[in-house]
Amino acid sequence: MNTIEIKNLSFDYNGLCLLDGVSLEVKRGELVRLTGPNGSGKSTLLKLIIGELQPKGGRIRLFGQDISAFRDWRKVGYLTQNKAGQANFPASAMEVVMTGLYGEKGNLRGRALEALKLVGMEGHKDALIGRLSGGQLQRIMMARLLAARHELLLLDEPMAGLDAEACEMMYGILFRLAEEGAACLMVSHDISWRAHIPRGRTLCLEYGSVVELGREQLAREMENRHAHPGRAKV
C-alpha cells in the first residue's frame, strides 16, 4: 500500500492553472525529493495532501484511505517553509517540541530531549526560539516532528538555513527513518542532494505536472539548470 497516492491532481490559482493532472506515489519507506522551479506549485502540492487547499480535480489518497475520509493525521507530519510567526512565539525550544506531542502519553519530556539530541539542539533546549538562528529554528521545528514519530512525513525545504554538516545530520536522520518505514516527501533545493542520488528518488514538478529526473537530468538540476524532461536535452 501507498502512504501517498495522488492521481491526475488539478488545482487553479486565481484563473491560472497551477497543476493539471499530477499524479505520484510515496511508499512506505521511500524519501522523495521534489524540485522545480519557484511558483511551480510545490509548496502548493504539499498544502493540497494535508487539506489545508482544496484540488480543482483528481483524488488524493493516504495511508489507502480518500483525504476526504482520512482523519488519523497524527499519521502525518508537516513542516512548513514559512517559520516568521513561530519565530516570535514565546516559548523554549522543549516547549515547542513538546507541542508535537499534545494527547500523548508516555515520558514525553524524555521523547523530545532525544529529538533534540538528533538534531544537535540539546544544549538549546532552555533558549526561546526567538533568539535562535534560522538554522537554529529549524532544527527544532525538525525536532518537534521526529518527538512525534509520525509515519508520513511532509517537508517544505528542510534544509533551508542549515549549513553542510547540519544538512549532511539532517539527511542521516531521514534515512534511517526510511529505514524504519517511515515515508518522507520534501520539497527542497538543497544542492548536497546529490551526494544522495542512489538512495532517493528526485522529482520535477514544472508545466503543471510531475516526471522523475533521470541521474543525468538530475546532475544538471545540481548545477542550476533546471532540467525538466519537457524542455531538457539528455
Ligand SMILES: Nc1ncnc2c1ncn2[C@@H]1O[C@H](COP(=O)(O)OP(=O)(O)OP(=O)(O)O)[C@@H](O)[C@H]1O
Contents of the next structure:
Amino acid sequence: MNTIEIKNLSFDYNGLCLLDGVSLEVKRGELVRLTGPNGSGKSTLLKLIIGELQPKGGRIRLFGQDISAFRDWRKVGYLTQNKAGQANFPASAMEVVMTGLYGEKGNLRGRALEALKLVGMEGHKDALIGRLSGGQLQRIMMARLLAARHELLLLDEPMAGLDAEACEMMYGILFRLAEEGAACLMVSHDISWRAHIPRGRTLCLEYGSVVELGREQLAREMENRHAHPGRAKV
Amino acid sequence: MIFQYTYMQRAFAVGILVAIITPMIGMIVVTKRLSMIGDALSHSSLAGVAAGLLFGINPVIGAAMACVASALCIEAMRKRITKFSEMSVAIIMSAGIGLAGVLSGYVKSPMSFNSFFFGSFVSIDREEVWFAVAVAALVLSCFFLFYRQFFYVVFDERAARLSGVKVGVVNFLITMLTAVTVSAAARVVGALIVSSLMVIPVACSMQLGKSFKATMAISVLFSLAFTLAGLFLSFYVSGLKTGGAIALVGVLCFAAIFAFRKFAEKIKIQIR
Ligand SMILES: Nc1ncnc2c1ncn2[C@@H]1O[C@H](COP(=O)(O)OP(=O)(O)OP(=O)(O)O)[C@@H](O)[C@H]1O
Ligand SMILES: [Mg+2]
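Return the structure block for the form predicted in complex with this ligand; the form predicted alone was the one displayed.
The next block holds the full complex; its first chain is the one shown before.
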C-alpha cells in the first residue's frame, strides 16, 4: 500500500491549466523530493493532497483511501511555505509546538521539549515567535510537526531559510523518520544534496506533469547549476 | 460614598464583567486580523437598539439580536470573499450604521437612544445586569472548555483542521461569543467605545506578554484598570461620560507603555 498515490491528477486556477496528468507515489519509509521552477504548481499539489483544493480530474489516495473518504488527517503533517500569517503571532515557541500535540494524552510538555531539542531550539522555548529570526521560526514549525509523530509529512520548502548546519540536521531528522516508517514528500529547490545522499528519489514538476530525475540527470543538473549560478533550469 | 447607590453597584458589576470578557474576545479577533469586527458589530447593535425602542422591545435584547445577525452575515461573507475578508466587516458596519441612522429618526425618545452611544451607567436595569452575568458566564466557560481549540484555530486554521479540530464550529462559536459580548458591553461603555475596550487592552499587553496566555491575562488586567478608572472618574467629575473616559484612559496608557519601551531601548543602547 502506498502512503500517497496520485493518478492522472489535473487542476486549473480559473481556466489556467496548472497540473495536467500528474502521477506519483510515495511509499512508507520513503523520502521524496519534489523540485521544479517557481510557479510550476508544487505548493498547489500539496494543497490538493491535504484536500484544501479540489482537483479537476484524476484521483488522490492516502493510506489506500480516496481523499474524499479519508478521515484520519491526524496522520498527516503539513508545513506551509508562506509563514506570514504566523510570523508575528503573540505566542511562545512552546505554545506553538504544543498545538502539534492537540488531542493527545500523556507527558505533552516532555514531548514538545524533546522536539525542540531535536531542532536545537530548546533554549528558545519561552521566546515569543515574533521575536525569532526566519530560520528559527522555521525550526519551531518543524518541531511542531516532529512532536506530532505524523505518518506522512508534506513539507513545502522546509529548508528555506535554514543555514547549512541546520539543513544537514533537518535531513538527518527526516532520514531517521523515514527509517522509522514515515513517508515524506518535500518541496525543495536545492537538489544538490541528492548527490551525497543515497536514499530517496527526486521528482521534477514542470509543464504540468512530474518526471523522475535519474542519477545522471541530477549530476548533470548540478554541474549546470555550478556553471550558471542563479539561472538553473531543471 | 460611591457604592451606596444601587445604580453604581450595578454599573460596577456590569462594568467588571464586561471588562473581563471583552479583551479575551479582543485577543482572538486581533490575532485573527479582525480588529474592526468590534466596530462593525457595535454599530449594528445601535440599529438593534433603535429598532427595539421603535417596536417596544428591550433595547439590549434588540442590540443582541442585531449583533448576532450581523456577525452571521460577516461569517457568511468572509467565506465567499477570501482575499480581502476585512471588507466584509466594513460592509456590515456601513449597513448597521445606515440602518441605525434611518431608524433613529423615528424613535420617540432620542435621549434614551443617545445614551447607547457613549454608554450610561445610571440607567442599567436589573434584567440588563442578569444579561451581562449570563454572557460573562457563557464566555468564561467557553474559554475554559475550548481554550486549546480557540488558540489552535486562531494560530493556524489549516493545521487545526488536519488535527481534527472542528474549525467551522469553533469559528462560529467565536463569532457568536463576539456578538453577545459586544451587545453586553455596549450598554455600559457605549456602542462607540466597545471596540476600544476590545482592542486597546490587547494592544497594551502585546507589548509586555511573553506568550499567548500571558498576553491575554495581562490584557484583562489592563481592561479592568481602564474600566474602573473610567467609572470612578465619571462618578466624581461631573459631565464626564463613562465610555469616553474608559477609552481615553486606555489610549493614554498605551501611549505611556509605548513611550516607556522606546525610552528603555534607548537607554539600553546608550549603556552598551
Ligand atoms: N489562489 C490562486 N489563484 C490563482 N492562481 C494561483 C493561486 N495560487 C497560485 N496560483 C498560480 O498557480 C501557479 C502555481 O503556484 P504554486 O504556488 O503552486 O507554485 P510553486 O511551484 O509552489 O512555486 P514556488 O517555487 O515559487 O513556491 C502560479 O503561477 C500562481 O500564480
Ligand atoms: Mg511553492
